[in-house]
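As structure tokens, one chain now follows by itself in the form predicted alone.
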Amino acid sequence: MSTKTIDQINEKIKKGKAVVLTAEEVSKMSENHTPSEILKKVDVVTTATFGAMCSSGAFINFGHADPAIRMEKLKLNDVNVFSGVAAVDAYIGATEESETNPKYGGAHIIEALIKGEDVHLEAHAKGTDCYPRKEIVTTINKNNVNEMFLFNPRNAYQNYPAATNTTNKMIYTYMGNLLPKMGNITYSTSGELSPLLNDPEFRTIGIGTRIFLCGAQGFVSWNGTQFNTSVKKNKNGIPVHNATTLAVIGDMKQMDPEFIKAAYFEKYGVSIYIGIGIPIPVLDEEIARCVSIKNKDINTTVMDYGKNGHPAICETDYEKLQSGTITINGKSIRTAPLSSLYKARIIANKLKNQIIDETFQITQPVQNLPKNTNLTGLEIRGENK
């Protein structure tokens, strides 16, 4: 068999005959099997990542009070929430911070709601003929709101640069605390388990792809923001720094707090850890080759966060990064992950078992993601130039 279809694979799943492996298992398998042999033996490969994804948030519909209110200024647990959507619809960004506690923010609200905890709501309005109420103070939780769903504009980066700091002082970033004089290097990609590194050309991942999202079944809803296909690639076709991303959506009421965690980065701010797993159907030899990628074959760029523009210092690979140290210019430097490989492995195996148990169906994308994109920067005009 030189090719397969998603329908054929789903039929094998229904009959209990499909072979489903994690990306790490297939990488190991590729040491003794060719892509052609892997195509014959394996039907689905599960990938996963669990890392900080700042560009995340949630839509909530609270339901109408009596008398009704058109919420104009809204806070949840003292965190400002965007209410300019409709009367009782709102969007809470994960990185929005409390006005009284900068270590607490939208991410914590989202996690609390998924856990089933009560959240304090305070809203104010001018009052209208159809929405006469001018203020409301109450509590909400996942059982008394109509809907609450994650809609994350930028998740699951295809690759992300490693970070270091060549200056003489400690700096505090979304890549963690970076010690002076290249005292450490941090990174935030799960290597050979990472979803978009196993399908770099988006042969199987697109709009409508069903995914594991924070313990629930979600979907790829669009290409993520800052989706960039023009990034330099290595000899294996893998981008060597941040490239493409996914916009994803899923029902928070079905999510598991084990796979979503609020976070605070010192002197940077609030973020949120998102768990994503994506199944890749092995349709042909090229996909079989892609899902066989090993950490040593995946390069990323080490960038200097201590300087404007974060200039590149060198390239390395994930085998070296995951070893705990890398050597640059004769200096041995400690490395540390910001994403959790432990959690990613749990997600990949959980998704694998869901597919085998027939509770997770592989989907055909309804539309492909764009092929030719690049990024533009913000042009500074006027007095601040």
Second form
Amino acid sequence: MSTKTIDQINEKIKKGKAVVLTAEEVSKMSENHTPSEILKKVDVVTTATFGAMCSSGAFINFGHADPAIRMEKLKLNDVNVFSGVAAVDAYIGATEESETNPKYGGAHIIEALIKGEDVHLEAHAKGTDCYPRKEIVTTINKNNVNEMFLFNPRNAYQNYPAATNTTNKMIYTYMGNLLPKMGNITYSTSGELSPLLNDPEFRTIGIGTRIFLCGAQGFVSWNGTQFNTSVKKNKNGIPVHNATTLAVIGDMKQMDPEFIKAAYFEKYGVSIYIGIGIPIPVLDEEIARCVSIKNKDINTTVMDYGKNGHPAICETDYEKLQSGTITINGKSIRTAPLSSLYKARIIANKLKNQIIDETFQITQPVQNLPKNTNLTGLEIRGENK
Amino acid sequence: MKKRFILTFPAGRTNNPITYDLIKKYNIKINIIKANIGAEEEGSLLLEMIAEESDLNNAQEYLKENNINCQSVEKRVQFIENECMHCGACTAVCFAGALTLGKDDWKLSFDATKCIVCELCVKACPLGLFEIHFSE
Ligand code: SF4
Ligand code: SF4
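What I would like now is the form predicted together with its partner chain, since the data block earlier showed the form predicted alone; can you produce it?
After this comes the whole thing, all chains and molecules, with the earlier chain placed first.
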């Protein structure tokens, strides 16, 4: 059985001879090509997603004022920002909300900084011998801070359940507004274009993989939080609901506001839309088979967000979800996405062109992502009201 | 042409049989989509009107003379199209089918001729791009 190496693929890219396709294009191609033919013809497949990813945030370093301050209570545009990391480092959590405007939060600050807008900073401290200043009020922007980089603990979920609501009243969730009595179903992955559905066993994606992150080049920095490899898989090896995730990192100064958007979900709160693209080098037939996956071969679970614990209702697949209606118990129900396939496609194509133009190099992971992981819940220990 | 309008009637009764006049005098085919009476006894009607453009214009003049506000649905439900990220969250609640994603390009389109002014999209858009405008 023939194989290719990443070095060989990068060599082909340099010679202008590499064939790069998006995951949707290769899925189409697989209708009349075998995995071994795809391995011969295609070198890299680009995958992408553009969806709400609450578990995101940014590290930022403001530089020192004179006299210096060890920031202890810190607000940016009236949003609390975590400053418990040294004197002038901070972490802006995307879902942290302003106390005065709950529709505005950390996500909006991240977006404003990327856009180059001025952000109001106010910090207080007790004052120390080495950091005597007790308060500071100023403005910051992308050009006058030292570093600002996204460091998102859990992004790019490998699959996600679709959501519906069996109760008699409308509910407002991070899966959108769910009409009563199963009036609609929402879902949130880009299906056959989605990164971790194209490399379900992490043959090529690992720690150190270079990725497209909100318009910049970023990296997979770790397995994402709630990384779960023990989810039931369908016959194609695809987990049937949310499973693994990625922690990612990238330079915010290089990011493009087109590919990152602050969002507010009614009666839920602030979130952030993140655009991620990941190239998958086609190294062997097995990888060729994985990147050929089609929407109809990717299942997910429809869950009832109207009930505690979100019990499963049934399984469906992305071909049906993307068709606009699915049928459950004889009832035809409208479906709608929450992640933007339109934007995901732009990212997949951009990444494809960057690879062809040699501005984006394919990497070998430094270390593989973990295997055999599980999720633990949070037990209620001790007295609780 | 076919267009949807919201007619707002001030509190108290008007002396003219408005819908009758619209049909008889202005030659407008009318389809009543929704009727409402507000807390202050002001009323509103969501109508689909099918007519020649000149008849429609004359009818709007007539409504104005009778102190009835007539606003097109496009003016009532506005969305900031150039900031749309085409996620589709608004299509989840638009059961009238006015907001849909293109089958091939997955871009959002708004068809005001189907809108029932339920205003559900306002809360559904994570970017807050929908606005309800009451003035002309
Ligand atoms: S107001 Fe209602 S019918 Fe009109 S576009 Fe919004 S959701 Fe659809
Ligand atoms: S919910 Fe808002 S951003 Fe998403 S498609 Fe609708 S209008 Fe566009």
